[in-house]
Amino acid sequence: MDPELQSALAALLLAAGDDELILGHRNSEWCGQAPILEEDIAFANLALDEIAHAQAWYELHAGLVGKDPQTYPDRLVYFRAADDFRCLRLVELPRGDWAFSMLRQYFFDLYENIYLRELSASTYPPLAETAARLRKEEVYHLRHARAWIVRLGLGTDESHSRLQAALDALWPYAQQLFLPGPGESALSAAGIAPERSRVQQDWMEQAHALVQECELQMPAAGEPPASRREHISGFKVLIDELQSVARLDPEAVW
C-alpha cells in the first residue's frame, strides 16, 4: 500500500478503536446501577461488545503497522498516553443519566452500522472483512437503544424530559462523528473508506426520523469539537484509572 494511503488508514483504524474501547469503558460504568435488572445484564455486555470490536479495530491497525496483534493492543490501551487518544469527545462524556447514555449510544450505533455497511465494501480486505463481521453485532445493538430511545420518549413526562435534556447536550458532540481523519480524503478516493458526508446524510435522515417520532424538538446546532485532539476536562482521570492495574507491574503476563 502508498505510504500516505498506510498511514492515513492507520490513523483511522487507531480511532475507530479508540471510540469503542471509551464508549465500552462509559457503558460499563452502568453494570449494577441500570434502571431494571434485565438491562444491568444486557448493557454490561453491550459494553464488553464495544471493547471487544475495539480490539478487533487494534488488531488490524497492528498488522498495518508491522506490530504483533496479540500484544500489541494491549500497549496501545495501557501505556499510551491520554493526549494520545484519538477518541471523540462524544464518547469521553461521563455517562450522565440513563437516557443520556442510551441516547448517546443509539447516536453512535446508528453512525456504526451505516459507516460499517459502507466499510464492509472497502477495496482493502481486511478491512471490509472486519466491518462485515462487526456489523453483524452492532445491528443488535442499535434496536436494542433505538427501543429505549421510544420508550423513553413517548413514556412519562419525566422520561421525555430527560431525553430532551440528553438530545440538547448531545446533538453538537454528534456531528465530530463526520468530520475527517488527516488523509480520509485519499482514502475514499482509493475506495478504501466511504466519504464521511454521504455517512452524515443517511445518519441525519435516519436520527431526524427518530426525533420526530418521540416527539422531540430539535436542538439549535452547535459547534462541533474542531478535532480528535481536543479531549473533555477529566480525559486523563478516566486513562489514568483504566491503566492503574496494569501499570502496577508493566512486564506481568495475564
Second form
Amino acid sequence: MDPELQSALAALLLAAGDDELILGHRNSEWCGQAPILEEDIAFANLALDEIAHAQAWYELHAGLVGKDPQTYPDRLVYFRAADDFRCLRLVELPRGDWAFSMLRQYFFDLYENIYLRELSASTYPPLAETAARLRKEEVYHLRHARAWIVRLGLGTDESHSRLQAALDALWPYAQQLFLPGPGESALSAAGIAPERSRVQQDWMEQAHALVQECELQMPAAGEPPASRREHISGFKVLIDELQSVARLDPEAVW
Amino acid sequence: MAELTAEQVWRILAEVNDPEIPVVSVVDLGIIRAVEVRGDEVQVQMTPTFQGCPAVQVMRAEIENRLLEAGARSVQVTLVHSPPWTSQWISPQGREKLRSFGLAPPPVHQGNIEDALLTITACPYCGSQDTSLTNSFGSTLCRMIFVCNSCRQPFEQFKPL
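The structure above corresponds to the form predicted alone; please give the structure of the form predicted together with the partner chain next.
Now the full complex is given, and it begins with the chain already shown.
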C-alpha cells in the first residue's frame, strides 16, 4: 500500500479502536448499577463487545505500523498517554443518567451499523472482513438500544423529559462522527474507507425517524467538536483509572 | 511414541468442551476449521464465535494440552477470523446437546440475523412455541434470555450469528 494511504488508514483504525474502547469503558461503569438486573447484564455485554471490537481495530492498526498484533493492543490501551488517544468526545462524556447512556449507545450503534456495512465493501480485504464480522454482533446492539429509546420516549413524563435532555446535550457531539480524519479523503478515493457524508445521510434519516416516533423536539444543530486531539476536561482521570492496575506492575502476566 | 493421525486429532478435539457450555465440544460448535498433522507436529485452525468470547484462550490452552498429552511434540492453535464464524456451523449433534442442556439452539438462517430473530423459539424443556424474549443479552456473550409462557421456565437461547 502507498505509504500515505497506509498512515491515514492506521490513524483511522486507531481512532475507531479508541472510540470503541472508551465507550466500552464508560458502559462498564453501569455494571452493578443499571436500573434492573436484565439491563445490568445487557449493558455489561455491550461493554465487553465494544472493548473486544476495539481489540480487532487495534490488531489491524498494529499490522500497519509494524507492531505485533498480539501484544501491541495492550500497550496502546494501558501505557499510552491520555493526550495520544483519538476518541470522540461523544464517547468520553460521563455516563450521565440512563437516558443519556442509552441515547449515546443508540447514536453510536446506528453509526456503526451503517459505517460497518459500507466498510465491508472496502478494497482492503482485512478491513472488509473485520467490518463484516463485527457488524453481525452490532445488529443486536442497535435493536436493543432502539427499543430502549422508544420505551423511554413513549414512557412516562419523566422518562420523556430525561430523553429530551439527553438529545439536547448529545446531538452536537454525535455530529463529530461524520468529520473525516487526516488523509481520509484519499482513503475514500481509493475505496478503502467510505465517505462519511454518505454515512451521515443514512444516519440522519434514521435518527430523525426515531426522534419523531418518540415525539421529541429536534435540538438546534450545534457545533460539533472539531478535533479528536481535544478531550473532555476529565479525560485524564478516566485514563488514569483505566490504566491504574496495569501500571502497578507493567511486567505482570495475565 | 506413535505419531498422531488427523482422525485421532479430531477425536481428541471432540472431547475438548466449551467451558461456558460444558456439554458441547469445540468440534460440535464448528469452531475447528482445519487440522494438519506433519510428523509429530500438529496445527489446528480455530475460528472464535463472538469477537469478545473470553473462553477462546481457555479452549486454546486445553487443545494444546490434550494434544501434547496424546503424543504431539508441538501444537500450534491459530485463530482464523475469515470467513467469520456463523451459528450455521454448529453440528446437528451439537444442536441436540444444547437443547438437552436447556439452551435452545439458534434458529437456522441464511445469513440475515434480523430475519433469524423473527423465528419462533421453542422451549427446550416442554417444547411449547409460546415463549417470550426477555433480554437480547444473557449470562454469556452468545446467549439471550427467554421465558416459556406454558411451563413458566426461564431459559436461554444460543444467539444466531
